[in-house]
Structures are given as C-alpha cells and as structure tokens.
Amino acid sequence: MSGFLSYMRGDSILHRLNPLTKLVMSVSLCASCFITNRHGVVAGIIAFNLLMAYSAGGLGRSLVMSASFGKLALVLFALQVFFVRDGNVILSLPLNIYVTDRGALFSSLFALRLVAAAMPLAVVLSATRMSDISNALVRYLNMPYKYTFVLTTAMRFIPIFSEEMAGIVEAQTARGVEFDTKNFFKKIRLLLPLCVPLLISSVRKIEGSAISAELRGFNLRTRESGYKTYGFAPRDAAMLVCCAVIALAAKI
C-alpha cells in the first residue's frame, strides 16, 4: 500500500480546509463507525470518504486501499462468523459448525467498520501536508512541537518505508527470488529476512533526519516560530456541521 499516505497536490475543497478541521473530520468519522450498529450508516461513511477522495483527485488511490482492506475484512468476517452462536441458524455445516443470522450481521458490520475506519485518516493525510498539521497543532492547540514532530514524522516515514521495502523486494526478485508465489507461508518466509536490510536503511534515515532537525534549530522551536496561519472559513463550518450530522445519525 505504498503511497496511500503521501501528499497529493491540489486545490480542492478538502485541500483548502483548515488542518484542524480535517483532523476533527477524520476522528469523528472513525468514531461514528464504532458508535453505530447499523450497516447503512457505516456504508454511508464509506461513501462519504470516497466522495471526499474524488473531490481531492484521489479516488483511484482510495479504491485500491478499500480493496486492500476489504480482503482483510473478508478474512476476519470468515473467522468471526462461526464464533457467534446466538440467533437463528441460516447455514449448517458438518462438525457442528453453523452460521446464525446474528453472527452474519455482527461479522459483516465488523468488516465494514474495518474499511470505514481506515479511510478517513488516509484521505485527510493525502490532501494535507504534514508540516501544516504540525504547525496547526502547535499554534492552535498549544501542543509541544516535540510531540507533533514525533507524530508527523511517524506518519511521514510510513510511505518511505513502504517504498524502501518495495525496492528491496524488486532487488531480490531480480536475483531470482520468487515473491510471486501463491503459498502464503512461503511468501512470509521469504519476506522475513528482508526486515534486516529494511531496519538498517531505516536507522540510517532516522539518524540523518535527527541531524538535519538539530541543524535547523529543533530545540529552539516555539509556538511563535511558525509563520503560517490557518483561518477558519465557511467551508470549515459546513464540514464540521456535516460531520456532526453523521455522528448524530450514527448515535440515533
């Protein structure tokens, strides 16, 4: 899933929202997924995320991410559906294995929640610079810059590590390693040794980033150090109202 958290340039409504508005939106949408027990609300949240991704020009990326999480959701659904024993039996299998209506509803809701909860933050991060998130948290929430730096750096390094891993896999594939095998356990066995070069390259990047931050006066950074300001416009109010309506619909 390389590139899902990388920033996409654009001038959409989502791009122009205040960074704090985007964070509140993502948190409220994630929370709404877990406070509702209705499939329609969770499906509506997924549709809303896809609409936001389309407006920001990242619909294709969101669909690929949804498909990736959808595969994991199907696996969890298959594992979960047989452990809920309450309700009416709708499918009976040998060895006293059966599926109930409550089990199917609970497992399908669980799978939908996984997809819906993973999308908001990814959509927001793809339309927001990490520096803007950090500056907004420091300026408006008085969060210490060291904490925001750790948060944004961790998110920034996710796509970098994914690209590093993809490069290592390509190098090993060129040497004849068959990573395209359909045997899941064999693929895991082939990928585990690659953690060592990934760890070494990661440590080098982290050390270089730390030196760069020190040279730029990391320890001298204060709330007044940032020069950019982020105002609240009517579109921010409209987005917050929309998120409040979704949260209210989820709670009812």
Contents of the next structure:
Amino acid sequence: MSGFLSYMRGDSILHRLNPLTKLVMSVSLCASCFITNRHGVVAGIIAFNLLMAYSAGGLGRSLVMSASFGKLALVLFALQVFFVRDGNVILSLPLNIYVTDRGALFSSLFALRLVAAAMPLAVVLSATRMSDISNALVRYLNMPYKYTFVLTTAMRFIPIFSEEMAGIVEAQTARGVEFDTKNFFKKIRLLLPLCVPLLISSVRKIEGSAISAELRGFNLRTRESGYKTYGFAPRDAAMLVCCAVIALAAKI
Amino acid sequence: MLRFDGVSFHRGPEKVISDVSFEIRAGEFAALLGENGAGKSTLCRLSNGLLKPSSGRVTVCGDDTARTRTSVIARNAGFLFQNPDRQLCQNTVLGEIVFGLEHVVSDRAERERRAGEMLAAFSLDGGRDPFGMSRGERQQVALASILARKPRMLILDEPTTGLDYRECMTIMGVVSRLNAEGTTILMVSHDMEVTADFAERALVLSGGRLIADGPVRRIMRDVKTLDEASLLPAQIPALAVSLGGVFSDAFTVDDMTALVERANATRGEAAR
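Starting from the form predicted alone, produce the coordinates for the form predicted in complex with its partner chain.
The complete assembly is shown below, putting the previous chain first.
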C-alpha cells in the first residue's frame, strides 16, 4: 500500500487533464458515492475509476488498493449487518442474532461506498504530480502557497511514513518482538510502543524539510513564482460534464 | 552457524541476490563488502528471515529461515540496523534494554541483572532518554539491547556509519570482545580500515553475486576483485601492494613499521 499515492509517469488523458479538473473529478465522484442510495450507481463509479486507472496505466495498483479497502469494507459489512434490525429476516442465528434484507442492503452499500470513495483521489494522485496540484491551486484558486504546501507535503509524507513504519516493525521483529504472530490483538498491543520511534523520526524528517525549505527561500514565494501554466482544454470540459452526469445519476 | 545454499532473491522482476552459497562457522568474524546496491543489506535480511529466499535455503543456528519466524530466529541471531532509531522505542536506556529482554527472559530479576551488565559494559546511564543522545550513543544503546539477549550470532548492518572515530572504536571494541568470547559476527561495512582491523574473513558481493570469499588479508590484496566491486583496499595493504618486495606482507600499521625498521637496520648494516 505504501506506493499507492505515488506518481506514475504517463501520457494518458488523465495525465493530461488540468490538475484542477482532476481534483474536481475526484471530489465529485467521491460525493456521488454518498449522494446515491443505489448499489448500481456506486458499482458504476467503481467501474469508472477502474477505467480511468486502466487508461493511466495503473489498473494493477488500483485493483490491489481496492482489494485492501475491500478487506476493511468486509469487516465493516460484517459489523453493520447485525445492527440493522428493520426489514425482513433473511438469516437467523442463535442468541437472537439475525440479518434482515434492509440490513444486508444498507451494509453492502456502505461497504461499496468505502471502496468507491477511496479510489478517485488515489487514481488522480497516481496521474498527477503533487507540485502540479499545488501550483494549480495557487495560480488559479489564489490559495496561499503555505496551505497548498502543507496539503501536498502531508500527502507526500504518507508513503514515507508508511515505509518508516515498515522499517521500524522490521527492526523490532529482528530484536525478537513477535510482530510475526498471527494473534491480531497481540500485534496491536505490540504496535503501541512503536508510535514513539515513528513520532520521533517523523518530527525529525519534518523539521529537516522545514529548515531546508526555509533556507531555499520558502517565505519569498509568491503567486507568480511558479513558472508552469495549466490550460483548460476540451477534454477538461468533457470530463467535467461526465462527472456532472454521474452526480445527476446519483441524485435521481 | 549461518549457511546459504544456492540462494537467490527476486524483488519483482529484479534479481537482487543470485545463487549465493557460503557458510560462516561458529566463532568467525566475517565482513560483507560491496558497493551500494550490491545486495549486502538484502543478504543480511535473508540471514535472519526478514526476507525469505526465492530459491535456495538459508539456515541460521540450525533453523531454516523459510520455516522459522524471525522473532524465533532473533533469540539466537541478533541484528543491529544501520539506523538505531528504528530499534529504540522506550523513554529510558534501561527501559530500552529491558524491553528487548521481556520477550525472552521471564524472570524480572534476571532481566535487571542482564540490563545492569550491559549498562556497565557500555558505560551507559540507564536513566537517560535515548532520543536525547548522540547517534553513536543511540547505536550503543541499540547494540546493548541486542547483546542483553546473549545471541549466538550477531549480524551488523553498517554499524559504524555516521559515527566518529571514538564512537566507532567503542562499538567495534565491544563487537571484537564478543567475537573473542565466541559470538559469530557477520558485519556489513563500507569502511575498509575497520574491516581490515577487525574481520578475519571477507565476502565480496557485486551485482548480487558472491565474487570472492576468503581471509581478509588475501582479499585486501586482490586489487582486481576489489576493483570489480568498486572498493578500495585499506591503506596499509594498498601501500604494501604498491611497494611490493619485502613490504608486500604488511597488513597493519605495526606490520609495516616493523618491516620499515628492519629494512632501515639492514641498510645501516650494509652501509657499515
């Protein structure tokens, strides 16, 4: 999962879209998942995401990511499905535990939404450089550079911290801490003390980045500092229309 | 103690380790040399089961790493990482050493006794915060927490990188003493001087292949092999090779000093 937010080089339509269009697209698709109450629409959004990922050359990565979220969605489904008591009973278990048709529909929609809502941003980020998103937000939405820098840096640090955590777990396993146990609760208990080295290394890295940015004139940057421009092309309009249609379909 | 039998390791389509075979016997001090990206760290991770071989077999202290959990292997084989901060997770040095023991020693008094031994061996203050210490001191704390478990084998991944001379000598002094007491050592190092001073055997990796395996004294003089692995020999062996003749056997500063003094004496006698 560590590399699922990292940029993949390419020249697909998704790569060539304006960064703002891509952001609008991801927000719109994500919102559409929560507007609709129909499984078909959410499944359609997942299919659309996979299509975009395929066109950008990242289908494999998207499928791996969907599978990871799918596991989480399954856990949430299993938790939800027993708590909805309305509707007709379709499965009855001992101890007054049962599953209703409404519970099954609600929980499956919830699980599908989780997968569908997580995908757009990941697909967009795999086809967009962080610096392009940041520059476009500053140039066209007049967002202060400091805020966009915080946003993009936070995104950039996710895979770095993920790798750091993997390294820490590896180091602790090598000193005999049983992270390779199959007992889930034991693993969670063992993970808690590791927050300390992760926090320390994170703060060190962030401090280093901040000092480095300061020394390279971070505070001198203005809206005009970026040399790149991002034009709007017909493909951007087509994508926005496409997203609007999906949002309308979700609303109806 | 550690045996690689035809071990290969792939990371995706890339072959990182290619058909490596060697055996390190109990009590040996072996250095693993090679350029960046040669596969040294991967080989170390294969040695304690953090990575499983794609083909071939790795056994450490009799355990097949493909079938044994790393946390179990760690009871016999300690591993010191290049970055000590990944190992440290407690608020005090004493807590850090005891944390490593909690997973092996159930008796509290025994844990405290062993921790006390380590604090004395490294002259560490048990009440200090490890994250407030220098890098060299943090490396010592990490090493102390491993040694408290009394491993039969120690795998060191570039233990002296980023340390000053004094810190380096403190770490290597402890490692050398352990080796003299019978602990088997496998050390990855870029520092040829440290390798020449402390290791007795060298394994040279290049492009994931083991291209040389033998006594450090021989490997340090094998300019062709070292060149293939983008390594420079330690200064005294390099000087000895360069001077040749009676000096070609010199390996340490003491060797070279003795040979120069003998040469001077011979010249003096000849002049008389």
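Just so you know, these numbers come straight off a predicted model, no measurement behind them. Here the rigid core means the biggest group of C-alpha atoms that line up within 1.5 Å when the two forms are laid on top of each other. Positions refer to the first chain, counted from 1.
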| property | result |
| --- | --- |
| Identified hinge, V84, I46, I97, M155, relative rotation of rigid parts between these two forms | M155 |
| Rotation (degrees) of the lesser rigid unit against the larger between these two forms | 11 |
| Cα shift between these two forms at Q172, which is computed once both forms share a superposed rigid core (Å) | 4.5 |
